[in-house]
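Presented as structure tokens, the chain that follows is alone, the form predicted alone.
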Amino acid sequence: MKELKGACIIGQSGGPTSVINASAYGVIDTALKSGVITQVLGAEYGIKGVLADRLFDMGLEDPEELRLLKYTPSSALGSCRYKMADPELDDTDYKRILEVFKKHNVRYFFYNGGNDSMDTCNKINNYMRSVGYQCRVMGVPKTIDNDLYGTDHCPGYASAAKYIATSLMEVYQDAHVYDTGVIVVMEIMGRHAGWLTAAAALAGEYGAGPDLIYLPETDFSMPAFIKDVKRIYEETGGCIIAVSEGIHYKDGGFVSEAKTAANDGFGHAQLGGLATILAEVLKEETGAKVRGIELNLLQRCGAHLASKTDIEESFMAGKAAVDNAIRGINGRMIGFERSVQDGKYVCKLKLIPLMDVANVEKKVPREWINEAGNGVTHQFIDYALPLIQGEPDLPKVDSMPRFAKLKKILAE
């Protein structure tokens, strides 16, 4: 394979995570040291930054600030939710991207995101091939939803799962302070896949978890839900419930009344307010004290509870994207494959065609959900527990987090 010299672009897309910047650092650090990639450019606000030719010269950043990206939550370069049209229908964006690529001699494009981001990657890759422009396009996985096809798990998921499980354990302690019972409904992110909500079960392994867990993989029944809560409340004097924001009735309608309030730019319904709705129902049905808690953004930016395993694997994914692209690989997403060596969990890398990943959602297996649809089996615990291991040595100043501070100098 002939060596391909030229610049690269790294962009971030979709919802941020506590470790997405670890993947970006994996790309940036590896690219800067490659000897093949001539300039490393960071796209401001993902693909929108490419279209606007707003590209940061990452080689002008302080190396120590770049290193701090491993421990900095959210998307340091800026993110976006931008749905690109099929080039056969409208190639305006693609022509503009090609123009920007040619201007900066971009021969490598790395996009860090979830399902829709891999779709963007795939479309750009196909277009560049169709017009004969040599550019190696690689997807770097990211999503707390853990729903990317073909990979055992996704960077960002483990840290969010750890945050959720820890928060459940802390709420459990608070909910058992008084001699009067309380019902707690905790709403957790997850539109169509319940991986995050299932993580609440990890808290139960240590005696402080939810009594009931409801995922969008099964149909929700309000009468059955009320019956379950009443039974547990009467038996124990309290009840803690973990619910996915995307739980739905048998007809497909979301339980959340906020489903038509807005969409996220990709045409997906913005959900929320479910905990409040269910809390009101339970208060009326039981007369008990009921609290609704919505974790919302906290679960995806809680770097103080990040999994060291997640951080290291996220960095590894970014590094592998560059290493493979330099070797001539194109049109792939970096995936994870789990194995066991000497009785211990080991994560190996694999390459997945972008066209296989784009717009496909991986759900929690039905056999990992109990028959009643209100909890998960130990198969899920065995799956998730290795992923949340390890405590990173987080940089701090005066006991406060020290996050990366980038200069963000635009490339000429």
Given for the second form:
Number of protein chains: 2
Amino acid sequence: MKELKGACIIGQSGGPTSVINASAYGVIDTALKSGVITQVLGAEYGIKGVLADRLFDMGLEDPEELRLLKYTPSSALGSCRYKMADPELDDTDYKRILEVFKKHNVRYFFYNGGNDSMDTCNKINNYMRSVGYQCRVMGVPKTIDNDLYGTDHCPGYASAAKYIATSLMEVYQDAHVYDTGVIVVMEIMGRHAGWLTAAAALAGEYGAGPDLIYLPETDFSMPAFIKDVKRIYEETGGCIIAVSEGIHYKDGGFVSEAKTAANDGFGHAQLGGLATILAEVLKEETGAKVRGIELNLLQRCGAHLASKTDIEESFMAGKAAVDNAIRGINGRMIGFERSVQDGKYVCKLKLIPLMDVANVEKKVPREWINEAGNGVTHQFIDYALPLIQGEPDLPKVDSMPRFAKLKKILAE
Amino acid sequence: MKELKGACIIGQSGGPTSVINASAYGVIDTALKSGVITQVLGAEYGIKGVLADRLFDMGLEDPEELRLLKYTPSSALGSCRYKMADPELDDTDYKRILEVFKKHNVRYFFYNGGNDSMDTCNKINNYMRSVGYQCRVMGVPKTIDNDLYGTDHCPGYASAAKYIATSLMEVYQDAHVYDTGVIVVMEIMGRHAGWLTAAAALAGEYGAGPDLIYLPETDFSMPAFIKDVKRIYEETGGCIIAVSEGIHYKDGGFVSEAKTAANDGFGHAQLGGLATILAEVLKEETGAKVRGIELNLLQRCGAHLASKTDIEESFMAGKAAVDNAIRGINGRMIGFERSVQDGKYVCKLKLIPLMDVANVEKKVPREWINEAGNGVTHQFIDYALPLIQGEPDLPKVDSMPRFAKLKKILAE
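The form predicted alone done, now the form predicted in complex with a further copy of the same chain:
Let's see the whole complex now, leading with the same chain.
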């Protein structure tokens, strides 16, 4: 494979995570040191920054600030949710991207995101090949949802999982403080896949877990839910429930949108999220004190509770994307493969064709969910526990986080 | 002063904090090692456990588990919200407490709580003196609200403040990720005092703070609020707002209860908390994407983000209560006095008469709030910053918190 000299672009896309910047740093650091990549450009707001030719020259940044990206949550370059058109129908965007690529002699394109972003990657790759422009396109996985196809797990998931499990353990202590019981409904992100909500079960390994867990992989029944909660509340004087924002009735209607199965009769048209809706139902049904807690953005930006394993793997994914591209690999997403060596978790990298990943969602296997659909099995614990290990050495000033401060100087 | 031999009771009261158990450990550890206190009894659910004669023999606990109390959030012995009657009107409870005290030869009573708990302490102390039963009663302060009279600050406040400021810094990163702006309304605890909400301002010292802060110490005006937010949103493309749950209109009506000043016209009778209400108003008024985030229980049990300073001071408060009681002090709450030595924050202990503390609320001084009532001055930062310093060495197993596990064996 002939060495391909030229600039690279790194873009961040979709919802941010606690460690997406660790992957960006993996790309940037490796590219800057490569001796092959002539300029490292950071796209402002993902592909939108490419279209707008707003590209930061990452070589002008302070190396120490770049290093801090490993511990800085959210997308430091800016992100977007931008769906690319089918180039057969409308190639305007693609032409513009080609123009910008040519202008900066971009020969490497690294895109860090989830399913949609891999679709973007795949389309750009196909287009560049169709017009004969030599450019190596690599996907770097990212999603707290953990729903990317072909990889054992996704960068970003473990840190969010650790945040959720730790927070639940703490809330458990708080919810068991009075002799008058409390019911807690904790709403966790994940519209279609229940990986994050399942992470609440990790707290149970340490004696402070949820009593009930509801994932979007099974159909939700309000009467069964109320029955479950009532039983536990009567038996133990309290109940802690972890629910995915995406739980839905058998007819597909989201519980959060108060679209209930026809005969359920629990519909409440109101503001407030799922936790509020369920808390209100349980208040009426049990008379107990009920707290609805929505973890909201906190779970995806809580870098202070990041998993060191996740940070290092995210960095490795970014680094591997550059290393492989320089070696001539193209049109692949970096994936993870798990193995066990001497009883220890080992994570190896693999390459997955972008077209296999694009727009596919990987869900929690049904056999990892209990039969009643209100808990997860130990197979899930065995899967998730190695991923959340390790405390990162988070840089602090005055006991407050010290996040990366980028100069963001536009490339000429 | 003659040495007073006998048992002691430690009780926890009111809403829990991340470090109330550190104070309990200060009491328990010091009492167990005192050579004067013959038995250390932990009251189950605060004063309710005394009334029910449900007292745990703390001397039977594993010392290592007791040590873990320093890092275990919430009230490990159980707490209560129980208002004692005026003994002049109804002395039933007091007679019962005396009976239990006599049964176990209780000569020391340590009560760990906020204003109401100091009121309980004071009433019990007065009653014991009135009936000639020798017992030394000491209050150990505790409240995330930081509203106790006579002390520079309160155990529990700093850890919650650190949780709030850190979370806000992280959410700030997340809220600035897209080119389409986001407005975030973060709802923080504190019904009458704004200390916790003011802590959001600490994030601003590190470049990621709220644009607007509203405390219950000033009257809230919905039109002024909307004008403030609109201005900032138009200027910067985003806006982050920290609001106290206790903000109220000039007429005293809580905004969270949607009781609006007569002519405001923004009343929404609905479920969901203040953050949801304000988010909805801002959505209508700006058309922007608005996120309402309620920090909820997380802020008061987030021990993983505790301040080491707070933990050590909380421990010291418990220890000092025992040391002083053994020396013959009675009817006092331990308080903190701040001084600066060689440019460094120093916290000294002081003794405050219980009757001075009972039922008084200390609020954020008006001069620490800006004139417009939508931010705090640097005097607040100077006050709060030393309190949140230091990372505690939190015990972990598998990267998850290792909280104390007490046997809770009832005393005979």
